[in-house]
Number of protein chains: 4
Amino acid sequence: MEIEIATIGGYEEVGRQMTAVRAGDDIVIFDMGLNLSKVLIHDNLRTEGMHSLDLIDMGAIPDDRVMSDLEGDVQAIVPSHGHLDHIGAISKLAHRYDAPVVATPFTCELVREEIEDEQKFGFDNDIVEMEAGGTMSIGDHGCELEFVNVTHSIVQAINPVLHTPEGAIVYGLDKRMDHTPVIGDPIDMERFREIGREGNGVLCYIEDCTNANKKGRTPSESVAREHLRDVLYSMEEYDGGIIASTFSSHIARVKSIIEFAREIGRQPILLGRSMEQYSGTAKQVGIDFPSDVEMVGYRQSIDQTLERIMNDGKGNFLPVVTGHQGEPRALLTRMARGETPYDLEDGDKVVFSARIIPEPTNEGQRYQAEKLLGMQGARVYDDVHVSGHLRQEGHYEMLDALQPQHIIPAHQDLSGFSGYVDLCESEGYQMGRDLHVTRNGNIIQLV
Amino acid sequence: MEIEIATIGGYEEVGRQMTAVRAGDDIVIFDMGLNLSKVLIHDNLRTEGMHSLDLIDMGAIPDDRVMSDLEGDVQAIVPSHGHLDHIGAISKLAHRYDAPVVATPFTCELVREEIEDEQKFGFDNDIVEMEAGGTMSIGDHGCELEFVNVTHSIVQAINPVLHTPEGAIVYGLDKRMDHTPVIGDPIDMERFREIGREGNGVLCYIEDCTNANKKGRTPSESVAREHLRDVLYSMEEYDGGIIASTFSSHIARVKSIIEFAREIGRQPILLGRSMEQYSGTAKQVGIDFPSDVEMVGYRQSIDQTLERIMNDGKGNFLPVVTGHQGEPRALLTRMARGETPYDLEDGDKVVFSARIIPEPTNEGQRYQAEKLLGMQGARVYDDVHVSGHLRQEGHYEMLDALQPQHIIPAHQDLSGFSGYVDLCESEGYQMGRDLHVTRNGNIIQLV
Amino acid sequence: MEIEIATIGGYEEVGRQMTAVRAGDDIVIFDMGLNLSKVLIHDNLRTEGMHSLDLIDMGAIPDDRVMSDLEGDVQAIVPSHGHLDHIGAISKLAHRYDAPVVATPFTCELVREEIEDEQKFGFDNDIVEMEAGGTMSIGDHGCELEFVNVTHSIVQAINPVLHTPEGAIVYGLDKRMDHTPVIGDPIDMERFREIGREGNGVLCYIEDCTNANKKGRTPSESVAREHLRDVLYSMEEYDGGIIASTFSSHIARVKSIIEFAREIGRQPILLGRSMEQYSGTAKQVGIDFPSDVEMVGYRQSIDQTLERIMNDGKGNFLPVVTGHQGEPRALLTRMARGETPYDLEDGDKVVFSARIIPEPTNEGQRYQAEKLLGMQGARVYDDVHVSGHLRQEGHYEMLDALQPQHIIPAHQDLSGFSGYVDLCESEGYQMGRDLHVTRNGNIIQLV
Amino acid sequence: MEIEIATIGGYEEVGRQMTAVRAGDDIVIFDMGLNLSKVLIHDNLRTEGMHSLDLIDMGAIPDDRVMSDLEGDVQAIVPSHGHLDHIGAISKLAHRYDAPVVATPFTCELVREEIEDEQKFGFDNDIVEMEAGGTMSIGDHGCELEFVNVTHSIVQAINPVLHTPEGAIVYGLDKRMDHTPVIGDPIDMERFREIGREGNGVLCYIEDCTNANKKGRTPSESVAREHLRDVLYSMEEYDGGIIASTFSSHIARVKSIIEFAREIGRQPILLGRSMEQYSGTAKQVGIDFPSDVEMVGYRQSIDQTLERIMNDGKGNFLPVVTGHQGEPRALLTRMARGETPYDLEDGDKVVFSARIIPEPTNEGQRYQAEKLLGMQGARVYDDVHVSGHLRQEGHYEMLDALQPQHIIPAHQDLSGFSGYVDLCESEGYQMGRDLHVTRNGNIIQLV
């Protein structure tokens, strides 16, 4: 049978994850995302309402010209978690391909909320949930699709692996080994141990290189959460105001700050937009979340509810809010200006359990951020989190487990690739032999 | 009464400090430490034998010339913890003074075995032992010595407080806010709390300004222990060589590893001569300490121990080691040159539970022997560390607990300091009035 | 006769500079600048209209209230440049001295334009004209006001020094040692070391700390002008569009860029508000600067000439313009954004003979425009520059022919002093005795 | 005819290039060159008494068992430029090959030279001189070696260019763009123009990505002579110790040192046996460099100078030493040591025209060097120095003149390599069909 790997998008850049495997005739397509830096470097730019073709040419979304290249029929459309750089495009490119999109519930859930938005294309693809530990047929030929449980910063992650005569191909995006993850089973290493060793093993891993660069091993979530929790009872006895700040999509983390906010007797509330579609949509999945936990919006509520909070007494709430990276319009960054009801004085507390994604555009929002807290008498604790991306030591145990026949680095560009590069070919890999260093729009032939 | 403070070393560096508190006729010095990288730089410089003139000339020790314009008589020498930088100098200058050296249990034993090996000047002062939370009379004019316990990358470190009936004199040096440390009480933040607020307050700050120029709150040992978990678990199944190295001062991390590694189905064993003298002394003065692990110190045992390791496994044992900055003739160098019985292979894996001390020698020496050990195979992880030392959060929490009169910065350069004088201007503090930017060799008067 | 001195602003920032100098009963005041940082941070603040108070209270004018703590009358405002961080709150402050304004004719001609646009305050102060060389009385008491001729990133810089029966107080920021400038002479050391070794000598020195923690030695303007000569010569053959961007008041840079525009065969065109400010001041005054250059400073002519370089052809022009920061607002950011009539295309240039000012929130900017020309197709050369303030051994050469009684470092942060103060003490000066690190708001009893 | 290029060694690093080109039956080799933090990172190794397979596995000489591989005969031998990784390994490798080794006569030179230490290896290849600009038939079908004068850090770099009936390949390694060298010709731009459209044009360009993540152009020699003049007239005045450091090879340097030292009114004298064997070289084969400065190798005779210079008075006297890496043997650690005749003061200067090479060894070893001669009083004056490869604005430039139809990236790691593909990219190549990425030990088929 053969097989073929088109490498659409992600493989020049963090963003727009783009991949598609054909199997005989028999095509599955793993992400469709966004790469949210490309729409933002133009000023008030709304991409509801765009074309796709339109996103292509500024490199927002992957340019999947190249499927016409891969004869076959897609069969399902495999998002591998939920967020934008791997879901974002599906509202723009699903609906050019007569598949089901597959994932696990709480990814469906932001695939269904993302199509919501979406003003410009129609789409009628089913939406079929799977969960973790699950396989379904792919096609007529003994083609077989399973998600491997994996532990990244947003719940529900999986590795989709699909099986086929020759070997397993799996999509190693994105993931962190993680043996105590906050929210759900540990990483399933028995099981990737097992698909490196039964049938034809593993024919293709295509692996997360976001780290690739960094030795060591990426921390626990359980690690951060211990951070977070010396960093919030450090605070048990202040009775000012204490605010956190987390990516809204990342669920164990708002749990553990729900948490640990109770345990130092505040009332947790999360606030913005994006705070209360995540943990909105954890809750309404069924994920092991607080379910008592009040959410805001929208910005007259969200304005509402600090006025509320004032009165009441600052040092009976902690608001968890969106702008850990100091963007513009976020509310922190608003309660920074001064802007909203909620006044920060000499000691209230700040807490970025978030890390600034690196790019200098970020670094100088927060810079900013920072200071105009600052200036309001604010104290910040930067930093308090780890990455949910694997490191080199990850990326060797992953190669002792699959023992891959062929691998295909993604989700960084050249320089991102290249610490992997070098682990791959001290395991005995060749560049340009086993290991393919590929960009966007390439086609693969393994068989 | 007349309350004076000399500065006498460690003002312009980290490393050989020295302070010195006149209150009447009555004089208390804090710390007499080594400043390493002043001896280090020269090839070949053995101390034991140097004198102190020399030493000083070279900027090791502190220069206490200045002592002969404090008008009082020198009532104890008090040793906040054992590291180096805040005893080592007291085998050089404390035979010079008439008084006894005052510390924990744990500090005394390390200054009895820094004398042992001193060959020029005969030490024949008292040695003290005074437990945290103890107290004593200094002199005959209601002055008063207590020990307050703090929390720091040694066991038994203690803040020294000098109570004066101008108010007291807190010597800060060093610390960190650990609420949950692995051995030991937490840091008695009640007890700095009350001395802020009973009699005339704190007269005097001396602080330790290492990272007054990070942002937030330094983790608690309990962060660096799961990381710690999280890393030596991730290995359980590895059943090849296991190494760490961390600082040997260290005995909580030690402690850590030791219990990690038996976790995890591993004999440790200590190697290298500080590694040896350190724990050894931990478990003679009873720290909470495993009394059962086996420890090597000398070349010659150590290299029959490695053999023995060999013989019986490597994946049975966990070898801790010196070396974890890379110095040219420590253990773990020496190993990654292929130097001792013990092979590296393949996969093997070495934890720094140790960050590198940010100085390009030290850089450059841990650059090597990291790539020495990948030039054999082995797999590195870094960084598995806390500081051990406040950050700015820490400094506002301190303030804000004593609320001092006066102060000073200490154990850093102008550079180092200067986030602190930030801080404390922010809080009301004048630089020149209350607040005390000084240098090596100042007197200070307060009353 | 008593001498003190009273560091009003600049000495905790880069950034609203302002020194008095009180000999007996006679006062100069040097320098009354503005710290635009500290507007720029507040969205769309025009401070031409706002109240000396607040723009105090933001910390973007020096807070000169401790001049009440001065006895004695002030005599003469002497900015020793025409920078913002030197002259920009002389529009605010100045109202309030019965006192001229002395400074080289440039200087003067850009005080005059910020009062014109001053809409709060009125102003009423005599400005008198005075040359590098020049001298003038201070008071009837034996003082004398000198320039002395230096070289910095603007013209008709000088240092003033107040000569008094005490000793001369040199007010040394902002310069670079620079003996083959592009305009004007070469820096007057000769002077200085005359002062040095005159009368009784140096009383005190005030220096410009910006890059004392830098080593070495700043290269000459005729080093930045070769770098620039070696990067537009190299356009030589290319046709199609070349685009400069520099500081506008840098009117040595900006000619040479003239100069080579010319030399490689186009015409140079100044274009935005402040280059046609500074330029056409330089002209105006009778700097040495090409009297027939085009300079354009309203948007609507801004692109109306651009259209008429689009017509003519890009290849015959080279537009000098502002925005080498990336300020969102500026030229170069709207040409980036393609809002003007000037096409960039494939293959265009972009030189900055610029640094980025070193903060984050300008490092995101320059980066944002640098994204957005290189999505042009936009090629860009970068860092074609030299500082205008001393390194290390710059000051080592102004202690060595000053050779001051006292020494106050100015023009950085206490962080930004640590360089100078080391130097300082290697050259026998001690803190606190003769080497003053003060803080904004504090006055200096030297005699 | 077939083309068939093997990328032997300098595809994965700095160092030991070496690459080979058949055209049809017609072999020819491109540098032979040694890595030499390979061989310094093992203590004491001599390399001259190894076999060349030990170096092999090593790292430190390219592995050219691939050579195997390719069906035809080795015609030549062709250096670039003299320095060692891309002459160090022909002493090893070169008598495999029954070919002459052809370079410019400097090359040649230093080949003989290298030749001359061997002990393990006889070596009877020819040595053909050819100068730039001249041509030599390879082979009987039509090829044709031509010589194309480039610009460096050392004197007589070429890019070779092997002209073939399918097109010209070209050796672009190592070279910056400058059209205003101190010593030799300008690189020839319009012969590589002409090549880019003769015939059938270029198929293949081989280029030095040393600087490729480097933004703008690479200054010209003469910004650094500048840089240099600045600093050095800046001493003018000054009567004790002067030292220069900088790359032996780098004749141009090492003649503008000269040159400015005499016109201060010293005598400059070249110390340590790398400075005394490149200059000596460059004297002997006629380069345009002062044929009357005292040379000395040795280090008796060294330390018999430097108290002649002690003895004439250091004011008179420039001496140019090695040791710009701080590293631990050479003459400028030796005398910062305090272990040479020569004794540094106050005051005295020391100028590094160099740059540390980026690697953590050599800023530990440079910083140690640095506090050493600090402590002996001595002023530092550092990076007064350009570099000898092309940054990106050269690299588009190459293209544009050269329009190649393959190109291969090299001199680097796979990180170095990602900002010249990208620049590849963004001209329209493509990774995968005319980009070659490639590692040691691959062949490329071209034709």
Second form
Amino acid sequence: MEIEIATIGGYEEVGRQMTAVRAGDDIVIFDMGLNLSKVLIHDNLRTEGMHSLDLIDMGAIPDDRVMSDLEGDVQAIVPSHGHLDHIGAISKLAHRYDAPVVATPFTCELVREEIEDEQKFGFDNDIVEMEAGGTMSIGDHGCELEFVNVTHSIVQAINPVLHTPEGAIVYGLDKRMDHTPVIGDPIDMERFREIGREGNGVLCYIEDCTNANKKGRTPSESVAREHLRDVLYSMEEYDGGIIASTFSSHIARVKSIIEFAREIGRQPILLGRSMEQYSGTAKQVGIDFPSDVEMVGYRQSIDQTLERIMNDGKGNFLPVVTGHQGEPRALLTRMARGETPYDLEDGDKVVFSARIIPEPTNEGQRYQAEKLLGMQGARVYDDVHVSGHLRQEGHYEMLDALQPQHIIPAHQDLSGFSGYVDLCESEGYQMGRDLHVTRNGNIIQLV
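The structure above corresponds to the form predicted in complex with another copy of the chain; please give the structure of the form predicted alone next.
The text that comes after this line covers the one chain and nothing more.
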């Protein structure tokens, strides 16, 4: 059986992931993501009403025209998890393919919400829910799709595996080795080891290289939870304002902030549209999340809530807000610019329970937001966080588990691939033979 892999998006940047695997006449697409930094750099740009070709020209979504060079039919579109750099282009591109979107329940619900906001294209694709550990047939030639549970900075993340007669294709974006997660099950390393040793083994492993230049291993989310507990408990006697910001999609982290806010005697309130969206979706699909926390999503209601906080006393509340990357329209940035009813004063605490996404636009915006917060007297607590991506020791462990015949680095630019290339070469792989560093728009023939 011929096996080809089209590296469509996410092979020259962190963002707009999209990869297609052709096994004979059957094609499976993994991820259809958005490069958010290409959108945020424009003031007040709304993608919902934009045409896909305009977004492709901007570099915001994958240029999927290379799909016309793959001879076969798309059988499934499979997002690995619910981050926008993996699902943000589904509403713009999926309608071109007569195939269902197959994902875990939380990811499916986020995809539905993206589709509801879409103003340009109709969407008739089926949305099929499949749990981690589930399988489904692909085409009529013996291929099967499997979801292997992994741990990441969003709940219900999986690594999809396409089993073919020539061996398994393991799509390894995005994960960390977490054996003590705050929500959900640990990473299923036992299943990865089985896949590496059954049948024809792993034909190809496509791997996320976000932290491949960093030594050691990525800590568990339980480590971030204890760090967060230590930081917030240190503020227990402070009677001024405390604000926290984290990834809205990081349900486990938001849950920890809510719990510790209550333990130090403050009422947590989730503020911001995406904060309301992700946490509301988590409750909707039955994820273990506080059911009684207040969520406010729209600007007018947010400002009214901030007025109430000021009237009742900042010391009684802990707002959990959007804007940890310094996004210009996000709530924390508006607070830093003095554009909300919330008055920042000398000594007020701002906890960033998130790292800066390593991309120049984000780094510049976050720098500006922190400077504005400091000018109002706020004290910044930075990087109360652990990454959702493997460092080098995790990569060694995955290679040992899977023992792939071929490797394709992904989820970085060429400089970001360098650490992973060195790591693979130390394990006996060779550039151009079985280690394929590639770019967007290329097709690699494996069989």
